[in-house]
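Take a look at this one chain, the form predicted alone, written out in structure tokens.
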Amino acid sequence: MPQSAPGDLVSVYVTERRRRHARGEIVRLLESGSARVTPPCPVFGRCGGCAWQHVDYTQQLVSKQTILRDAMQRIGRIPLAELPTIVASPSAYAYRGRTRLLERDGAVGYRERGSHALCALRACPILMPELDRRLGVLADEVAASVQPGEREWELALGRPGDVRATSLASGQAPSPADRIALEVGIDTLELSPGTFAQGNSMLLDMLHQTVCSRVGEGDSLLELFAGAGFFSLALARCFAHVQLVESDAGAVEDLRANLSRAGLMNVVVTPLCAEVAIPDRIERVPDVVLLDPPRAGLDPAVLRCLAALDPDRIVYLSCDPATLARDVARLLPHGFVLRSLEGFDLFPQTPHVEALAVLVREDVA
């Protein structure tokens, strides 16, 4: 329940009913629990950014591996016989290195918590001390200069002292100059503003690293939402043939500049939707699959034909359990077993679970 904590002993509202569950509102906490801290955050409870600031970290991991679980054995009914391990952030704060913020009337922050007005804010203790200095200038800067309407801006930190405020204009093309480098393995990876990355800076390096040790090697590797190169760069050195599926054009464009100035040419890059491009556009039969959708997971239609192709091995990084449950228990009637699952904690003080999952044919397990 949302504002509560493992341990509490709280007042409660009941605000709906129905056969299976009731759903509530806390009226009072009688008694804090031992999981309960004290948030840093002065705006917590209102800002729509963190949910978690009044729990313990300790028990934030044990609840992900809980979540986690949960949802493979509910909605994947894939019994587990022991909690996932989970990649616990080496800091529970000042962990984030890239954020979009809003700006309106003069003030930039984040949505209100279930409301779109806006949490107005200069400082944000998730964010990587340099980007948190920034953010009170970029909070200056628009109270100087107040603008008619909202926009939206985007927060990067980059290498070492690069730090970027860039505003996310509707129909602004970003220019390669605006590109923010971070360093991935042996890589430079360069990022235009609104591209997606995932935000956890201090959590990038063991999550490229686990991720490219499950994929492995090979003859032929398909990635399904590519973006801007991430994982590609170091894979394609690591199988003869690849492929790249990736639709954003902003995202395509990075990429292949990226793959560029890495010099790989074993690549080859498909400015498709994944549903567009399987199976149609399958160059090669692949041994294995990656891929990272978006939270709402994959269309039934990409499922069936990705398991038509029947690679030796798919690897599914996943930012939401309950979609990734249930696109993993479709795949298991095609001859698929799940041979690992681990969580990493890209989102501390939040409710959210980054997932790996690898299945193998069932012949080859």
Ligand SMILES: C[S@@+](CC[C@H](N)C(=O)[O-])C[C@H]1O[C@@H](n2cnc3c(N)ncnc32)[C@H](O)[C@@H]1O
Contents of the next structure:
Amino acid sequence: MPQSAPGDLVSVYVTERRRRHARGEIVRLLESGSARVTPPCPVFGRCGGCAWQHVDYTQQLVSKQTILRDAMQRIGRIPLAELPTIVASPSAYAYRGRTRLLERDGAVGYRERGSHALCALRACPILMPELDRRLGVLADEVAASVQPGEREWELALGRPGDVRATSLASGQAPSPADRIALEVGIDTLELSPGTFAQGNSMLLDMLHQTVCSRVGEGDSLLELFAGAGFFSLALARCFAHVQLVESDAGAVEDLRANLSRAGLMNVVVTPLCAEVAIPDRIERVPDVVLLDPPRAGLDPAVLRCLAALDPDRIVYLSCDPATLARDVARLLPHGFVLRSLEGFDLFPQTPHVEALAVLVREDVA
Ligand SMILES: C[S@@+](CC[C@H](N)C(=O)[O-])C[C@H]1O[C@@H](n2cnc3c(N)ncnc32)[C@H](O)[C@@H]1O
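Could you drop in the structure for the form predicted together with the ligand? We only have the form predicted alone so far.
Entire complex below, previous chain first.
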């Protein structure tokens, strides 16, 4: 229930009754539970960005482990003997290295919770300090040049001290000069405005190392949803043949530029939707498949083709436990077992949790 914390005693107005559950709105907080803390942000509760600042960080981690286990059990019908492990963010605030903001009527901010209204901001405690300062400057710039209509801004942090604020005006193709550089392992990844990048600056290395180690090494790797190559550059050194599938044109340009700068010649880039690429554009049967789809997860056709490709291992990174549970449950009957499931807290102060599942073929398990 929004704004409640584990252990709270609340008075509730029931708005919807179902056979096995009911929905309601909190009328009054009668007694605070031990997990309730004072949110540091003055717009918490109104801003749509964070939902859990009133919950102690240790409790947030336990709740995310429970969300992950419950999704596997309820949606996937996959029993887990224990709660999955979760990697905490080294900092529960000041972690975010990239964000999108809305500009409207001379102000900039996020949407209000449950509304299209703008929650104007000059600061945001989950942003990395450099981005937070840049947000204050952007708020001044926008106030000084009130423009009609609304536009979206992206604030991004590259190498330490390298901050970019870009207006994502529709129809404008980003130029290579707009790219920002991120150090990942031994590689430099250049990213254009609008290209996806993992959001928690403090966990980038940990996520990168863990995913690469779960993928391992071998002859042939297929990576679907490759983005600008966050995992692909390192993995291309661990496999003889690599095929990368990505549908976003901007991300594909960045990906090709990143591969070329790293001198990686053993990689084929397929600039198509996974749904189009996987039925008949796969160049070689993969030993391992890496998946990192958007929240919607995998299209049923992609799942069927994946199962038919029959890889030894599927490594699935997901930002949505529900679609991950659904997809894992659909893959298991094709002869796979779930070898591991682990969480990463990329988004403290929100209910979001990133999860990494490794499936292996029963006969190689
Ligand atoms: C969660 S991001 C992961 C990107 C990359 N793995 C990373 O860590 O930066 C998902 C990526 O999938 C791409 N994408 C979305 N739908 C797709 C589809 N149907 N087929 C292929 N790529 C898709 C997006 O453009 C985005 O780059």
